[in-house]
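Below sits a lone chain in structure tokens, taken as the form predicted alone.
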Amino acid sequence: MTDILVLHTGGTISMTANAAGDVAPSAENPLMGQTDQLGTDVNVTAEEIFNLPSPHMTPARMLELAQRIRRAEADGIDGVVVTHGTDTLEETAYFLDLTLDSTVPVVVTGAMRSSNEIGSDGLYNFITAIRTAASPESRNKGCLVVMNDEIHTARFVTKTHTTNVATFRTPTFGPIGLVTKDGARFFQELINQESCLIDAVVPNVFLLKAYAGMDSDLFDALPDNTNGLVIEALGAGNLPPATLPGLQRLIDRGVPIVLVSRCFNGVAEGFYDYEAAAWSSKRWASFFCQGLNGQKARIKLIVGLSDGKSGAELKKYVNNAIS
């Protein structure tokens, strides 16, 4: 017998439409109990810890969430499935995966149809999610996001479409597994990383995306208590000159900056010597984390603070997208 931790969330795949047809939140989540497909070889348990839209997520909620998973993991569970609103479903992985040193496996499912569409793929998503937690094969493989039958890593995979069944993507890795009749079957392997039992979370850390034209005063609006700030920067790394003065600022107040693209694919790197460039990033003080994306990256920063990383040793831990 494989005993599983369901621990819902909320988001759409607890929700149903009300009396005016508006999809809202459920007094009563349209999942539980809905686990007849699974036969008698896997024991679920169901817990509701929040009933949130994902929107509403917060990293002190994500770390509740990871304390919980350690607690479970500690008691003997063989593996937990974690429901939850896409909105912010990949940060909430990606922190988990950061977050916990969990061999059993943990993997995280949502919904982008209610319970009363047409075509509702939460059920379905919840059952596959819960044939992977069961699967010997899930073990050590860090946090994994399971949606529409493929199996992703946190730490790459991504909100592609707004409403689409499909909208779950991990860009320039693609899947490293599929969800089939007979269970989990994995076709790729992501390296080991380091894990960071955090037990608080720092807060004002800031994500801002680069444009043409863009100045100093964003930077210069962040508030005095700012920790942290991602940049989504241009191309492989690029900024506009015109955002130095107030990057400097920053920096000589000892902010950490950290810099990814806005572009879906590839990574930040410096290769142009020109103003602003991102090889010449080093000249003041920033730092890239290569692979992932701002959202990603702004969790990735938090947990790295909050585990009281700084100087090289923060830049190392955030630059590698492997670790």
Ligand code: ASP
The other form holds:
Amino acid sequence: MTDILVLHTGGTISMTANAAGDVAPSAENPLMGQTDQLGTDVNVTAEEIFNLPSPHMTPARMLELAQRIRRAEADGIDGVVVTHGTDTLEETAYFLDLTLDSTVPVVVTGAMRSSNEIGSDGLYNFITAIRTAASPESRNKGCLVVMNDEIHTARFVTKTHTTNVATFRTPTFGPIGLVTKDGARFFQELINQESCLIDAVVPNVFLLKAYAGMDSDLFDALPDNTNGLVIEALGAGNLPPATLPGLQRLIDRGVPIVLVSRCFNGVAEGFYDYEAAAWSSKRWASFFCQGLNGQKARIKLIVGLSDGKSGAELKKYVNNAIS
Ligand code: ASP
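Other form of same protein, the form predicted in complex with the ligand, not the form predicted alone:
The complete assembly is shown below, putting the previous chain first.
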């Protein structure tokens, strides 16, 4: 018998559409008790840890979820499934990836269509997520995201479409597996898993996106208690020259600044040598986070800071996304 703990957190997968077509949280989770298709060798226990639309999710709630999973692992659970709204699903999944040292599968899933809409994907994703979590091949792979028959790493998956059920994609690298009729099938290995068992989260870590003509105003407007900043920079990590004075003032205040690319594919790294190009940014002691999007890099910076890392150690931790 394989024991799976399901932690419901809310989102469209837990919602129902009304007669007017508006989608809202249900008094009773429509997935409760929906495990008949799983056969007798999987035992599912379900808990509603939150019932929130995922824009209401915070790093503090992510930590609460991680701590619940740690307790379940200590109690001998064989796998965990988290259901979640899709808007911030990738951030929660990556937070769990960074803050759990799980060997058992931890699988996050959601839905693009609520429980009673035509073509609802919730129950299907839920059942495939449980099958993945119950599969021994899913062990030691970090936190996984299962949606629409695909298995993605929490580290690189992102929501790419506002409504399409095939919204979760892994740019640059692709999914690491598929859920078939027979079960979870993997065709890529996870490299370099790292975990920080934090018990609090550092607040005031911000995310800004660069654009043509950007100047220092937004950087100067950041509050005094800013603990860190991620910038989705241009191309391979370049910034408009008028941002330099504001960035320098943040660096003088000791604020760690992490650069990622605002491009959908590829990594940020310094190879140009002109004013405010990536090379200049490196010289100022801001640093790159390779292969992560802005929202994931922010989660990584929060976890690194919350783990007490600073200076070169923080830089190595945040930068080391791929190798
Ligand atoms: N807005 C919803 C949420 O993230 C979307 C979804 O769940 O798909 O909670």
